[in-house]
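Read the single chain below, which is given as structure tokens and is the form predicted on its own.
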Amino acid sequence: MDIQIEDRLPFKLVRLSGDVDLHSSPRAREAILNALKLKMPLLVELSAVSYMDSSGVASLVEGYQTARKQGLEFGLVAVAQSAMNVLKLARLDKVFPIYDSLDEII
């Protein structure tokens, strides 16, 4: 898995890609947590996500209730097919605010 993170004001945005893993998960809701450190509105872009098992889906389910908690916007942005029917499955499609494009939001 791939992090990038980037100030796409007034957003910070997340940029995952590769496979988001019980081994790589760890990493993903590291960048989260601490873009929300930075009591920015966050989002997260998941076009390049290939794989997405539960442990990536709890990091985002985290970084979405700690965004609640501190009052920020946080949402998903242009979700890969592989990323969205896991979403799906769990029915957090209908939780989370999901963007087709930056261009959208910003």
Second form
Amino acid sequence: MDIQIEDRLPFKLVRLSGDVDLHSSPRAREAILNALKLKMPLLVELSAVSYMDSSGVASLVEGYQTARKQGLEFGLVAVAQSAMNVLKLARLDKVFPIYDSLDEII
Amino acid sequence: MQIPELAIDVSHLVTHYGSRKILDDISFQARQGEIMVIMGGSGSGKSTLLRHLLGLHQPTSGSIRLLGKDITQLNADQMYDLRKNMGVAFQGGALFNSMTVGENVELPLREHARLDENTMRIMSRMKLEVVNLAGFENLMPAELSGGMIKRAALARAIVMDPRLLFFDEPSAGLDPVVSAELDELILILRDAMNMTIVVVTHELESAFKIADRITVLDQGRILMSDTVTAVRASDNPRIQSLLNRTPRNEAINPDEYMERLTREIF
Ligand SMILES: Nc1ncnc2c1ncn2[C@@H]1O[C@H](COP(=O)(O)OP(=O)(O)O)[C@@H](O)[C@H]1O
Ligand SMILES: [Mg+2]
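Coords for the form predicted together with the partner chain, given the form predicted on its own:
Let's see the whole complex now, leading with the same chain.
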């Protein structure tokens, strides 16, 4: 799994790619929570994610709740199919703000 | 992640308890995303077969390939890795009574991964949501009904998003409404996650509702391993007796039939 962090004002953008699984998701979690410490609205871009399991989704949940507590906007962009499957199973697709592409929000 | 098309490939499996042969030349396959139901009378070898699929017993001969790996040839480390992809819900639920429901569901995560406490808690609660036990994480197993225990056991079995899910007698001891809910859940899991699911059951209605393929065991041998349609249509008398119905095309012998109806009357 790779992580890239960019500025796309007014957002911080965290791009994840590759497999977000039990092994790698702790790094994704840390990147998301650290980015939120900057008190900027956050987008997590997932178009290059080949696989995401529940541990990855749990990290998104924790990030989203952290953002909400601070009144910061948070969204998922280009959610890959395997991640969408896990989100849908727990009905989280109805909870997260989800955008098809960056153009849709920036 | 590379997924072989055959998620389960059992070939010429033979096993003994002591000198007694329990499973005899068992071969069957399941593709990724298929629901395979194993049926058969009491003592036919269903649980023994399941224990072999889980790698809990070494067979006398034959191979058991799960996700492309022959588990009869794996060492302990390789088996440990493969188990991350396998979820199991045992017949009685097998929850630990001294732990809360949430702790029970988190258990496989603690065994197999190094995750933050928050991540584990969210993961277990997500799966409790899936099995309609949202908010029950702090209860003890003793406070749950039979159906809730099975659902909690299912949540624990799927907490790591396994590719393979094994379910022993999901409907045993449950009322029809609760067991229908479990069938529904099994179908949802397959559809959402493309899991390959092996269900041991003797509930015919449930088998027909959830199965893509049914394997029928009889005294340790495979009587039939085929699609639901083919099993339904089978004219094998032992399958028929399992299905508990008379084949429609069976010729009726009027003398025998009348004798059956009027025995001890005339
Ligand atoms: N641990 C064991 N030791 C000896 N025989 C066993 C053991 N477990 C099961 N058996 C025997 O193996 C046969 C198959 O049992 P089992 O797999 O439990 O059948 P099922 O689950 O279909 O009822 C039965 O004849 C049973 O008595
Ligand atoms: Mg049994």
